[in-house]
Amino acid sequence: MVTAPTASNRIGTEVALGMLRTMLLIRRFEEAMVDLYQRNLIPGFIHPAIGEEAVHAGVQAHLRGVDHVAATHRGHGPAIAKGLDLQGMMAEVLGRRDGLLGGRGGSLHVGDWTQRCLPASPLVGGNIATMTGVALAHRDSGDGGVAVAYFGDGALNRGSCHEAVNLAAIWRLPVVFAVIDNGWAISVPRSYATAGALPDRARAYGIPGEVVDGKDVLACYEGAGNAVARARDGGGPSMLFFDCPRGYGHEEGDAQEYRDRAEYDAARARDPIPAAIATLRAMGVLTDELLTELRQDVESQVSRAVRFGMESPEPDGAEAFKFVRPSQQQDINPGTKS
């Protein structure tokens, strides 16, 4: 059962507007990224997370500077919600020298260790075990930090996920497992690949598991608040299942011929941003003038980021192997063998 949006009377104006601003910024950044990709200006693949903005805004509204997050390959939302430099992010997506990772990671691996936002693992669900280890470090250091691991519902079926969640439960680690249930693992529907009900997975480990409407930012805020507080207070891990039907393809350019049109249209219709705007209007904290200001500020930030990224130079080819061990360099470039 999906939780009802009951947080509207317990959330402050500043937090509510901050989450809307985060959602608008994520959406506009990804729209700009899609435009650049369609003009063949971005190398590799991009995997937009349009429609997941409420999850990241709601969860990360509870995080502090000491906390860590790790994303899936749709990592722009968590990175923006964590406050990463927007210009460095766009340069990274474009593969330029001024990118957060020097242009080496690209869209798939956006992150910034200094801001405690880990680049996505190339393995599906790879960050689940990593963030369990991060949570162990938080517990042992006593710094009060919490780790948040985002992953898709398909990753729940990996063996490494079972091992990591089991250890987190046994050791009562301060970690929140945030499952973005979009119903698909690339082109495979969840109904085909996953047995049983998702919340049963949490119950099997003896940890709280809650289904949250991932299109409702206030529901995301309230659901995450309980899980983050439990982790920070020493109560151990929780697993949140964000109901968030995928409104776009697996990657930009995915024709999605494997999907039923009605299912796709229904997913697209559940856009969290108009819903958030309507909710905040009903709460009396959002006016037309304020919304215009927010949109103009977001547009200005994203425009500056695009300009910065496009003007950033290409990486220096002489530094291509800077972070590669000598033995691996020989495998990649046989010409370096002595």
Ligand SMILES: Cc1ncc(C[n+]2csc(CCOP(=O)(O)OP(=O)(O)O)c2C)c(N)n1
The other form holds:
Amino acid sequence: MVTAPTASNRIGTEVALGMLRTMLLIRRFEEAMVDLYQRNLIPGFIHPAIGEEAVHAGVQAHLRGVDHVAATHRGHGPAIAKGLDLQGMMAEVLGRRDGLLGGRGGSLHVGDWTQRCLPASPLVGGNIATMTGVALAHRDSGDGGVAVAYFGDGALNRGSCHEAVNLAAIWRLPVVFAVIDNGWAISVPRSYATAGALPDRARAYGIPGEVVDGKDVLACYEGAGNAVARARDGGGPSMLFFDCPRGYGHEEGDAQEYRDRAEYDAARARDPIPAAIATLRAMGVLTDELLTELRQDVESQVSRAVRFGMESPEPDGAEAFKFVRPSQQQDINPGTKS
Ligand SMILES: Cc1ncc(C[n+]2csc(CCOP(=O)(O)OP(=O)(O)O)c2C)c(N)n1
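Can you switch from the form predicted alone and show the form predicted together with the named molecule instead?
Once more the chain from above appears, this time first in line as the rest of the complex follows.
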């Protein structure tokens, strides 16, 4: 008798639990960051991606060390799923000297070149063409690597997005364009700014374009599996459209007065973490004890990161311009010039 594959034998316990761990880590890191921000301890802006954890956990479960990811202004999820150092990340968000970029980049540029997670791009859509270039480098070096570019539905409307996806398609580059369709670009609803159905964008380039439930980690895992394998095997790019309604403001502190309460509540109710927990329980791979253990481990990692970040010194003012412009690597006192 042939039995239909169940979620547990399609995915495997280790991968399933790994994805849950990633989701919990992203969520706790961002909750801790929001708390620090509300206490005025974080300079600048933060753009949490609470509710988008399943996308990064599902996509990045397929990645290998050689692969690259690039994030948007909501960059903590991809960075954590890539395994970046949590303490260095938290220190960076706090603008401290031990941050991954010496505290110069903050939340909006979080990343680590050495881990192949490009510093996030606060220029909307700024990473799309970059990742087409990274994919070209992977193809030419023959290292078997894949590039994943995350961006929002708003970024789809940048002209540079068209150019980059078109090039990736005609050159069959190993890149996955992962569109997180949260329905909004700050206060502009997608229906206002984006014509047509999203998968038609992919069809126009002759590449696969699949809509995936971005709140369902197994759906994200399976959707991304095909796209990553296709890229790795020389089949060229794909576009995935993760349906992921935004249950939060654009940035922390956004009062969302432009938004209908019922729509917000409905988006918020679709929380991928309880959904993943229920699925893993149904698969028989998650017990109460295991969940408690996972949560405790995540809690202690995030608390350690917060403590490390808070104890890290402020950056040295004399070093502030290092890396800003090549000529200023030596010139650490630009105020003396006209
Ligand atoms: C080139 C550019 N234009 C405008 C902005 C201002 N801006 C910041 S975020 C944002 C909306 C982005 O929406 P989307 O790409 O859907 O991502 P989301 O914030 O929804 O995750 C805009 C317009 C910017 N940062 N860069």
